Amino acid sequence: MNTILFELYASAVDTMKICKQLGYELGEIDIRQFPDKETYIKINSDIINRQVIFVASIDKPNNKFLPLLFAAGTARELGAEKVGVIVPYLPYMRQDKQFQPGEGITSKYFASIFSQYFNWMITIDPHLHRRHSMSEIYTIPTYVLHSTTPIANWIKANVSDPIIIGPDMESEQWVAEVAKGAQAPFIVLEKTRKGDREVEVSLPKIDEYKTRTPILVDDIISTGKTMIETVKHLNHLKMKPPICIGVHAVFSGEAYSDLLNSGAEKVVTCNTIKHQSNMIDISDLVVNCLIENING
């Protein structure tokens, strides 16, 4: 089928090597805002009866989503065979069931609206948490992919002698990937969470690794509240400064020069979001999955 792909929203991920490896056009899309601040959508590209492919970061996702719908519609309208996204951090997971009573359970309503829209959907590492996979609310073809392979072959490449840290038990299988391609140990934190912007953390067995390079590792990196705790706490224990890693750069606020702030020796994180620390790119990830299942 021949496929054509729009980049929006300066995505981090490398589109011009998707469209060089696997022989994509690079089409061009104008969306803009009228003064009222509603949404111009247009595609300048010809795409009847061709399969369209969107890339699109949506961290902050309110000022993103609705534009990424219209120009899925517009794909549609104007008459693409298949739309597909490639979302390489996916907003709206997290409130996955009903806390307290009245809540919304907004990563089923975004799923809804999204299925609706897109024949398929490529993602990297989302936060599942609760749910066992995607199709518990997407109904449209997902890929999920994970960065654990990127993340230990830059962890083998420029640290030695790590020891890989992760942020609690439910992340322990994730972080065992990690430190299997890494050639390392891992331990992972124990911690008690007081708020939403307070937390306690211990780390057990850490004296047998007290020579060792720590490496954080995280999906997410929003408030870097259990990060800062945990690089004060090796501070005190007097270990080498923490590199601490993400796979998604979200960072609310200050969170990034305060993370830097607390003692890390570096932040880094995967190509998903754009920021200063991206340093894993996880675009051949797509490429590969493009190749196993869409370019067929």
Given for the second form:
There are 2 protein chains.
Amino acid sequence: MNTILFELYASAVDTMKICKQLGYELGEIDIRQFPDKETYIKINSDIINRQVIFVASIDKPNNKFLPLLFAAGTARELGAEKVGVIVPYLPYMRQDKQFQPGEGITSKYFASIFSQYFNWMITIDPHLHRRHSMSEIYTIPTYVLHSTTPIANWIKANVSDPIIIGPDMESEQWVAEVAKGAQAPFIVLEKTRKGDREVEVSLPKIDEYKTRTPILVDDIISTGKTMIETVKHLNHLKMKPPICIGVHAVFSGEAYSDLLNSGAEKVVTCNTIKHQSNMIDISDLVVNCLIENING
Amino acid sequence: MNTILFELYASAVDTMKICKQLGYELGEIDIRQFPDKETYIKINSDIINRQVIFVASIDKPNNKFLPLLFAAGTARELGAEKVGVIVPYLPYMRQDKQFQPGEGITSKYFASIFSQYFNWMITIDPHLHRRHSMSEIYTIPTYVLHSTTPIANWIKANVSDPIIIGPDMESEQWVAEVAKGAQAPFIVLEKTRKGDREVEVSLPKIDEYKTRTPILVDDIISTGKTMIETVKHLNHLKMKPPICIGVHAVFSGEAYSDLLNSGAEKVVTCNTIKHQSNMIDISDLVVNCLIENING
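I would like to compare: after the form predicted alone, may I see the structure of the form predicted together with a further copy of the same chain?
Expanding to the full complex; the earlier chain stays at the top.
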């Protein structure tokens, strides 16, 4: 069963590189909108009895999700043997319980629909918050890749004397791994969230690292409020201007320019969502995962 | 099992009227977007062991569809006994076969997802083109209502000496019913479609009806190209300025003003999609259907 890969929506992952390294065909697909905003879809490559892989950047997901399901439906209709999906950024992971009575647990409903349409999924650092494993909600094989190594390598290659700063106690293990890979010390923030957009932060023991370049790391930069508060806090403490690293460049509204203007030296992200801050390539993670789990 | 009805998205159907006539509770639901454009949903009314009905206008469907599924998922999670949906305008009915190899048959995939989330559906004049019945693709009970009578009544009350003009041979039966109800003669266009936006029309025997007011009727007005061509054609033949009636006010882009400016006397639609041209109320159809099929 040979494999054909289709890119849906502008993806930041290097699909050409993936196809080249694995000998996959890069398939041709037309997706356009009718005047009434319904989606038209046409797969131009031969996929009968083949494994089809869609690469789809589905941040800001509502508008993109139905066409992705249609793509999967079309692939099956045309005789694909398996349909897998690479979702570098997986949305709808945050609402993982009822915080108030009556709330919908959207992560669960999203996972349920998703699991019906694909045979397997690859994703990078999903926001596993109160959940221990993707298998609690995803019933298909789900390969979770971690950007720890590419981030650590980027830090080692680009920053001398860093101090890694994590966003909260929950992220401590992940931050510790980045720090270990970058051969640097780390600390984590104590933060108090007040609604969607308000956050208060404090940094214990930061004074010990005055001569180092602070590197703020987080999985998702959405509003950027936590990072902005932390940047201001570090400026106030007369630390060096920090470098902000996020795995996923969600950046809602003016978050990116707000973060740049808050006093950060630079903002760096992985290429899971296409953005001008993408400097850390995670394509190799995807290639290795495909070799180990899908090609075998 | 008593019933509670929720309005999702601005609907044009008179939900207050429906609730009042049937003794339903009008439920409270919060739908909002997080800064990252994910949808938050919260049902504020008690729905345990009750029948839940969502009224949802889902024209321009991609963005609205996932939140609608989440609403259904939330209702079930909270203990609803049944979840029905009133979709005054049903999208994704047009792509009902592969016109070219490789095309996705989106009407089928849409129906399949839809049928998993709801116990029943009510809709008005869906675009049944090459299909004979909704049950070919929808596996749930689907109640199809026809706007023939409200449209005929509107014509009878507002236009003297009309001649009803239908868009094509396929619509002849529907147009004949409107004409019968309006006690008026009718003819149908001969049209040739050339792509999504180009249409050529001709009107046999229209000369016999020079003294009458032409009434163009169609199920969906999307680009309005067919109607615009017909209006121009009628102007050219020195007929009276026509009245354009559509069931569903889809109106892509500038279609509404283009149609008005083409020489139509007025544009009138049913309230299946909220629009300034809504003049024909179809709420009574929905009320009667609920009494006959759902309340019993």
